Amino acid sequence: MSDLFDIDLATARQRRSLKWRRYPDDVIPLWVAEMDFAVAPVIAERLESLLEGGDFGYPPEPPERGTSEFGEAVAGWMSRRHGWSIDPSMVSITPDTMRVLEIAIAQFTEPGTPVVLTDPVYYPFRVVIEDAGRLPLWVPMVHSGQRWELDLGALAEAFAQESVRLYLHCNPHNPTGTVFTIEEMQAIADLAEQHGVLVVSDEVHSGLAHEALHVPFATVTPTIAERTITASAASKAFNFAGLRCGFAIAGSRKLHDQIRAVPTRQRKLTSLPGYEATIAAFTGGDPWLEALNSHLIEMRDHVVTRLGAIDRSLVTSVPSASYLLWTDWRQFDIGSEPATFLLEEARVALSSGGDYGPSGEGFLRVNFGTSRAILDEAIDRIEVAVAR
């Protein structure tokens, strides 16, 4: 199975997914969160049959209602990986992980009001955050060196705010690859609790965790749940991000009801191959995932380690989800924009830090999700150029 996972530039080269198309040909680009390896089988075998069969029309509308096979398959998921039992019933579908973002914003917000979120994250938070007209509130992280830790004192000033009501968590965390522990997430929900404060928990990489174990927020006390919404796809971890298929899974019936409130075309479709690949992921794909997430360690030991050789202070911690590092890149003397110069001089692509808070300026994430020729093509680039 690991061939599966051992790609060479020129085939790379030859997918047509935003990744290896944003740029021209002679760029290695190791930004955009998107592995370069081919589904699971047991996902392409499902979506042989939709081929096959010409099966190509709409998804179930609304898959989610009563007890799906969709459902099903996600609450056999959250058991059997993360010992998480959930109703199916309480699962509803979206087209990705931001949908379920942008209906809790716009269910449970007022325009003019501030969203918290961490200082870096994701950067489509702060996007979908400005877009419905509402104001980030940034709370920073802060490296305990060793990894990655949430403030949570600037969290409770924070969630103190009268017009705070909403929080949005990215666990495990995305650029850094912070997996929180349950103690951080009890002191995050006993906060959320004393202050009426709901949370949107993007749980997306939770498949990818590798040392670290996921826990679910919405399980780290007894009553959290209650106000917890968990956003979280298959996509990310079986690659497939595509076929647009997420869902949110609701902490009460009452969160429950009030996310399908929004008109099914509001909340928007997913796609039928999505559906279906979301479900032979999760019933079938289990034996790929682990194949997968031992090539992810041994890619990520590779790239620290050859960065690290470049310079100590570009590691700032060993991520202990995903496939993306956190790097800083200030102690060079590059320019304002290190993504800039690692673009024209290195030829090598990676998501500028800015894009993911205040506090990033400096950084770039790297996507380690490829082959270890790929990945020491693109270093051998950056040690050169940041030799010259």
Ligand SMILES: Cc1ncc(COP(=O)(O)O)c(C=O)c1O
Second form
Amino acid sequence: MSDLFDIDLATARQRRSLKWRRYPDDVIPLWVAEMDFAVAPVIAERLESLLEGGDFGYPPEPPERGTSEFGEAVAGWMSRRHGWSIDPSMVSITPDTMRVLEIAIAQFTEPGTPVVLTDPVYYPFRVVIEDAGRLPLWVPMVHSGQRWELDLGALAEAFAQESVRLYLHCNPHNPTGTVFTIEEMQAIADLAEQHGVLVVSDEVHSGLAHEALHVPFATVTPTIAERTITASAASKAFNFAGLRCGFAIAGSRKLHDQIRAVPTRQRKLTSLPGYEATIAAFTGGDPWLEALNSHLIEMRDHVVTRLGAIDRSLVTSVPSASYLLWTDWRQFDIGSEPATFLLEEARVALSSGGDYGPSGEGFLRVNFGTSRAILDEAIDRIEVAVAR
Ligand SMILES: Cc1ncc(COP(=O)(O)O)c(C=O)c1O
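Having displayed the form predicted on its own, please output the structure of the form predicted in complex with this ligand.
Starting with the chain above, the whole complex follows.
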């Protein structure tokens, strides 16, 4: 199956998604979080059956309190992959993961109040907070030996602020690749309970945890589910972000009702292909995902070795999940914006660290969700550019 991931540059360039279309043809794009692989055969077959029938109507929505094929598929996946038993009727479909964060901000916080997030974090977290007229309250990730960890003392201080009601947790963490331990999450959960803070746990990268075990935040203490909304999607692990389908899992009936109190028009619907692809992924995608994860571990180790050979301090930690590497370029004399330098001088597009939070200046996020051949071509170019 590993041939599935052996993409050459010419083939990848034919892709019509954002990753390959934003920059000119001579640029190797290792930026936005998409992979360069075709979807799992089980998903392609399901989509082909829609195409054959010309079946592109509205997707069915799970009944408010009943079960549905979608809810059952999500529940089956959570149970099988993460040992997490959920009530399928507590799954609410959204067009993407970020919509869950937007709903939580709107439903559980007031305009002008702070919302807690980590520094750095996937930059739309800040965007949705600011777009809703709320204030980002950054809590630093600190580098501890081999990995990035959350500064729990700073988190306690943030939660202690009177007006704080919501924390946006990201696990596995984008961009650092940290998979939080149960102990770390129990400490976060204790603080949330102590200060009456609601947690939205974005677990969209959870299917891509490598050696580390992904534990759903809602399960880390007996009572934390009561104040947890899990935001996720099949689209990150299974590489179909363009089909627009995510979901929320409410940890309590009360939270579920508050999510469902948002009118459907504002919650917004998914597409039928997104709905069907999610069911296909979660009911039959396991073998493909196992093969993908083996490939990603190989690519991760390869990129870590090659970038480390350019400069040992480039690689700040080896990610425990997903296909994103957080790299530190501050020791290079390549101007204030390393992403611009590498785009112009190496013709490689990487994500600029400053977008991910105040601490991200001088860092770049590298997407290694591609083939060895494409990575090698990109890293060869980077090596030559920085040596000049
Ligand atoms: C942590 C995290 N959350 C959300 C998203 C976006 O997901 P969606 O397109 O489903 O909103 C991403 C995309 O990379 C992500 O890394």
